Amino acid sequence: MAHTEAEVLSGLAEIVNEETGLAPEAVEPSKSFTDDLDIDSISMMTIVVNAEKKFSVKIPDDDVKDLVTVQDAVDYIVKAQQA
């Protein structure tokens, strides 16, 4: 069953919290992973792997560079679920 955008955002916030210790409410759609949330490339890859598992999607390494904001990731995951 596909997750809604709100469910993906909430799940992504939990994953970011587990990886970085950031409060889930700090993970807002407009936030940049690197500039606002201070997530480095290694943490980002861990977040991507955990998101793939949680949402049963595949995010190729070449696409990760395009996930600049939290909303980019939410949109990608929602779309990937429908593929």
Second form
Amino acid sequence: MAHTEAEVLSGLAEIVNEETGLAPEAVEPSKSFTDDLDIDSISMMTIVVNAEKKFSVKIPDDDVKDLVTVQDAVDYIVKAQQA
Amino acid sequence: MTSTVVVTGLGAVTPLGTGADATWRAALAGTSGARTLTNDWSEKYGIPVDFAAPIDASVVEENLTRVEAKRLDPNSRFALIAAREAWQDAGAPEVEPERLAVSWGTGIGGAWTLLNAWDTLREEGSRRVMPLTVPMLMPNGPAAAVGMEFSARAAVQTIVSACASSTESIGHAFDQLRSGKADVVIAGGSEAAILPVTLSAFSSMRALSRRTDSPETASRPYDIDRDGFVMGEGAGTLVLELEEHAKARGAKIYAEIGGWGISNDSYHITAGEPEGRGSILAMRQALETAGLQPADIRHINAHATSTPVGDVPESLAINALLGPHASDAMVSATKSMMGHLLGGAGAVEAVLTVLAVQNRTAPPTINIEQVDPQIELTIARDTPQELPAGEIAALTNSFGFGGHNAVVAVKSV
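Form predicted together with the partner chain structure, per the form predicted on its own context:
Let's see the whole complex now, leading with the same chain.
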């Protein structure tokens, strides 16, 4: 069952909150994971693994580097659900 | 430049309480931290021991943020809580990061993390094994967590010598200060190994008490019917500092670390050498480095784990070392109350030894119904015992699988 874009954003925000303690509302679509949210590579991988589980998608390691902003990740997950 | 090493801060997370003071007061009251475990491990896996001296989950919830806890193995969680307490207790000393060191001990490391990762791997596959698994399970995890917390840029070292680990870590902290490599050292040790695998393994070697009907009275060092140790968990921390540094900043000083000793039995992988030769060597070194005579030793926090074979050689060693003065040393076996914290035991017992010397009170040894006639010691039995006024010294002993012996000498100030 596919999640809507809004559901993916809020689900992702929950995952980021769980991993970093950042308030879910701080996880805005335009924010960069590294530059704005200060998420390091290990935390990013943890977030990716948790997102794969939550949304039943696969995000290959090679694609993770392209997920610069929160919106990039939301788009990727929404698209991957349909694949 | 004086090279006297003093204790300026204490911290503890133990089965008796959260905080050095809470632990000390519970110990004086003769409290047992042992209880039946609320999980289903015994039933599910057939483990013959269903009790231990655990720390409530609420302790971590109340003292660490959710994110802090999530990124640390339980071992490191206890370490960080105890280290923060000791640091605050020491007055959060201003020290250059390059002059601040950490000397930590653990016996098992991050076993909980490793076992969880293995479960995840088997049940969900490699992809679900979390990226933080290695830094969480590595045995230097607690030292690294404590070091980062306080920006320690001198040595951040981890001593792994089973149940002697964190007495040894205090000794190495002493050496760091004496050799001029640091002005302040956060010394301590921690363990969080109450797990089905370790309970099974220690049970298999018959090391654990099987008094499942009475966990509170199961740990009974020196009692004729002792049948093994009770597993505990937690952490202890001492902030050690050069006396000159402590005095310059007006810090309160609990006691002096006079010296320490270290040796190995080289006899058997788990059993101690029956006459306690290795223990004698370590205790003698502690006296010598501290400039102490046998008559100065008025208190000993014994290793005494409550195993049938373990408690006797230490008694022999104390008598061999102190001779006619052995009876003047009031001996406390505090594992009777908090169980055996393995790699964390030495640090917590050092905290108690410092408080005993400062308060002139030896904490009690509980649960002795009849003293084993092979034990010839003056035991602080059932109730706290007063220690003499004036200049006194104490020893805290720890011995570990692998033949390790470590002893720290504490002097009154």
